[in-house]
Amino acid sequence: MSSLPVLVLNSGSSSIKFAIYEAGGAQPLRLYEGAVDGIGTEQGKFWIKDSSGNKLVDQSPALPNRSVAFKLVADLLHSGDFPRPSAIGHRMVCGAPTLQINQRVTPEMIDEMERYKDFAPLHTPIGAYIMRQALELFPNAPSFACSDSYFHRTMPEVSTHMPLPAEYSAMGVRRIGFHGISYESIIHQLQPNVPARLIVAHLGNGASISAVREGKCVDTSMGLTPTGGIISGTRTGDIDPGVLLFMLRKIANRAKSVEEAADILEAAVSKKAGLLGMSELSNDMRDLRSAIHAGNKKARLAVDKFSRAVASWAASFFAELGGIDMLVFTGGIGENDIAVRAEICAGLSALGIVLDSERNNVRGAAVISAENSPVTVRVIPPAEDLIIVNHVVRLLSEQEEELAGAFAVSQQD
């Protein structure tokens, strides 16, 4: 097969991560990876390194906005020093109820995505912006949106339907689920021996957990938005709706409009809550661990709340799956926080989970359960970029087949 450079773009609220893969061979090979971090702050970073980990670019530019940030990436790829992409894969955190499948990016698709920006307000605006820029700056490279919701499309209605009046369901209010590309990558790495009853915990600044039966998602913790489910770095996780009503009434007294009140409430539950709000210190688990060692009780309470929430969701999924064969930790916290894995598993011992403390004393991929544990516990780093590349290659192939079919029909006519 001829050369097929694929650019992967993964945009966040203050960063743009990217990677360049050669997808023309039997297996995709990552050639370069990089990021523009600290968008909108005074600590901007722009770096890129090769497949051996050597840094080729390491700058600290001013990054006042996403336009300046993405132009750095585009200029780099147009410089001639790196492969020009033949196709582009975008991580779509949340498209819309109508955009659950992976598909080619068009202006109309982005319009539909933006109609539901309130479902993921920290991610959708910048994701949509990057997609539009990619269409303009790389007109000869088709862009494809790879949806986090795609993995969760197999959830039954009893998992997705929310107990609300029907008019809100008609507006698209349902459990959508997030971190789907990460979950897909775990299933991919477990092939061909995917356990029948699997629970995967993606634990990072954003945290979620999913129940998987025979390789297909049956339930997940995050709901309509990433704010639901497990307490995260700055998000509440599930919370009594009455609390939100109480907060809204207090906020309404000082807000100038309904929209301003909604923005203040959103910031309170999505940007100022979670580990940060409880600890009044940081949303970074590493900072909280240091504070705990120094005797900080608020940090201890925040981490305990986190571990307990993960264990509670895992226990509920145990009941839903009718048992568990394997528990997988992934994400930055899941891979690197030895103590939080131990704390979570200690709360799940009644389910047959026995951790080996020596095996657990590791960062990165490992089996950390004891030999006599009825349930296998593993740490598996996600491989989201690889999944996006695989989807792009598949969608390109399907597109070529459709064009070939259309050409054959036209010749017959």
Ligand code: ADP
The other form holds:
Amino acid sequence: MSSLPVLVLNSGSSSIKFAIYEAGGAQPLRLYEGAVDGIGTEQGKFWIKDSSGNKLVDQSPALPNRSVAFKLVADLLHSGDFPRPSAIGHRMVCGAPTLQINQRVTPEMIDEMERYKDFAPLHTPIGAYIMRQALELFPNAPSFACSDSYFHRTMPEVSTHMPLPAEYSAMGVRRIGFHGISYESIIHQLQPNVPARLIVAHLGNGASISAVREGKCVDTSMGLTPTGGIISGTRTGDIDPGVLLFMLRKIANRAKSVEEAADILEAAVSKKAGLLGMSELSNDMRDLRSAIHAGNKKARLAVDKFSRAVASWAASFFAELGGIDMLVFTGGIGENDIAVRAEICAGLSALGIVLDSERNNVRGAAVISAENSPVTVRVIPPAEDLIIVNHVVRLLSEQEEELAGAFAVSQQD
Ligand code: ADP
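Having gone through the form predicted alone, I am curious about the other one (the form predicted in complex with this ligand); can you provide its structure?
Zooming out: every chain and molecule, the one shown earlier first.
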């Protein structure tokens, strides 16, 4: 087996997650995983652990900005203690119409990402920054961008088109959808028995849900940006557009520029809203559950809103798909929060979904629906890194084939 270390980089608004895989064998093997978390804080977290779970680095450094954060990762990977990557795979969150396919990262591609940064302002700028840094710091390892919206490319126009004046559609405003790599990983894990009519709910810090027919996405809850769709940790989800206009007018009175007004509005709907905004306590479902146990009514209302939103989207997809065969929960909340799964499924009982409460209570149970439930309900952890590695391996081999083809043609010439 020839060695093929692949570095996976997954940047969020305040964290950079990374993993090193050995992809030279039949199945990619994860050797190390780590993260720098809490970018923008005095005391962040920086850790890396090996495949047995042993922590090799566990620090709490100051992380004033993303450049300090990424330098920690790059220095560690250049230390000689870890395999030097032969290729790099990035999770790309970007709505640029030309960037919805997985492709080799080039400086021009990053320029295009930056032109569309307003479509996902919390994700695209840091992703573009990390890609530029990776090109510079790992010049011998080709970088590939895996679009988090690639999975949604099969949606029909009735799902993607937004009812706006045509000039905005021409600018690329449409439903794009995110969490696509997580959805791909669920389909990958269900193969070869992917049910014909499937709904997958990815419930993490960001939450979305997708309708999948014969393995292909036909609809999804997130829109042009990851702020749309279901209420999540700090984001509103879908909201009456008149509310945004009301807020904008209030904000405009105190903002010094249009840009500042947009930033304040952005923070209000994307960083301070959702479960955090409603509970006035936390965006973390674990904190909200403890608060609910202690009788906190705002936490109860926030979680009820969340469960209702997921159930409502699922019910609408149920109608769209003409019934469903399987509902899958994934993401940190979907995998771990027993009560949320029970609440969502109770909201779907009219559609014939029957949960087995004993199975649902067992951590790690794969199937949580009752024997007689016409819809199978499953819990499947996402495996996003693995999907990125698979894309990188495929893109690398396509690139090699292209080079070999070009070489053969030049020999003939
Ligand atoms: P991200 O979208 O950042 O990848 P995750 O998929 O890790 O997020 O999900 C984070 C969410 O999962 C948080 O709201 C967290 O509270 C929730 N979560 C994690 N573990 C549990 C648990 N044991 N019980 C309830 N919620 C949990």
